[in-house]
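The chain that follows stands alone, in the form predicted alone, written as C-alpha cells.
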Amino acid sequence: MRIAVYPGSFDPISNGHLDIVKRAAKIFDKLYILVSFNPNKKYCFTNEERVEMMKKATKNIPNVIVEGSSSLVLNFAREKKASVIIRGLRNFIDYQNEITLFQFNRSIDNNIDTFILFPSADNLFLSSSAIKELVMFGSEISNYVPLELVDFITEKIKRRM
C-alpha cells in the first residue's frame, strides 16, 4: 500500500491546498493530511478549526484522513507507515526552503522520500497569507477557498482584525 503524508498549517485551507490533496489522493492509496500544530507560530484559526476546515473540504475524498499533531512530520510519517511526504512548490523561494527540508529529512530517515507537486495555473500565486490579506481589505475570496468555508473563513479573519 502506498501511503503519503501532506503536512501544513492550512491557516486557512486554500483551493491550492485542496488541488494538491486531490491530485495526491489519485496517486497514493492512503493520504494523511497532517494539520501541524507549531507552538512557535501565531495562527489565525485554532488547531481544531484548521482540522475541521480540512475535514469538511476533503469529506468526499475516500482515501484521505485528516489529523492534527504537534509531532515532527517524519515521526508522524513513520507512525502512519508512510514512505512519502507531499510538498507543494510554487516558486523559487519555496524551492530553497523545500530542498533544505528534504536534505535534512533524508539525513534523519532515508526511507521517507519527498514528492513535489506543482500548483495548477489558477493557484500559482495563492497563499494563506494572501487570503487573509484579501479579507482584511474587503475582497471576495470565493475563488480561492472551498465554497463551503468562505463565510467561516471570512468572518473569523474579520473578527481577528
The other form holds:
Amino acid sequence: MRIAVYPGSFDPISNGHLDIVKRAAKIFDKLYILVSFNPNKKYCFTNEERVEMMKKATKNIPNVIVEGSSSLVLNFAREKKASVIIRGLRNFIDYQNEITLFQFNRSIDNNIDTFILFPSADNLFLSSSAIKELVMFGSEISNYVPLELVDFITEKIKRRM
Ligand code: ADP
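Next, report the structure of the form predicted in complex with adenosine-5'-diphosphate; the form predicted alone has already been given.
To see the whole picture, the full complex is given below, headed by that same chain.
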C-alpha cells in the first residue's frame, strides 16, 4: 500500500492546498494530512480550527485522513508507515525551504522520500498570508478558499484584526 503524508500549517487552508491534496490522493492509496501544531509558530487559527477546516474541505475524499500533531513530520510518517512526504512548490522561496527540508529529512531517514507537486496555474500566487491580507483590506476570498469555509475564515480573520 502506498501511503503519503502532506504536512503543513494550513493557517488557513487555501484552494492551493486543496488542489495538492486532491492530486496526491489520486496517486497514493492513503494520504494523511498532518496539521502541524508547532509551539514556536504563531497561528491565526487555533489547532482545532485548522484541523476542522481541513476535515470539512476533504470530507468527500475517502482515502484522506486528517490529523493534528506536534510530532516531527518524519516520526509521524514512520508511525503511519508512510514512505513519502508531499510538499507544494510555488517559487524560488519555496524551493529554498523545500530543498533544505528535504536534505534534512533524508539525512535522518533515507527510507522516506519527498514528492513535490507544482501548483495548478490558478493557485500559483496563492498563500495563507495572501488570504489574510485580502480579508484585512476588505476583499472577497471566495475564489481562494473552499466555498463552505469562506464565511468562517473571513469572520475569524476580521475578529483577529
Ligand atoms: P508550512 O508552514 O509547512 O509551509 P503551509 O500551510 O504554508 O505550511 O504550506 C504547506 C505546503 O503547501 C507547503 O509545501 C507549501 O509550499 C504548499 N503550498 C502552500 N500554498 C500552496 C499553493 N497555493 N499551491 C501549492 N502548494 C502550496
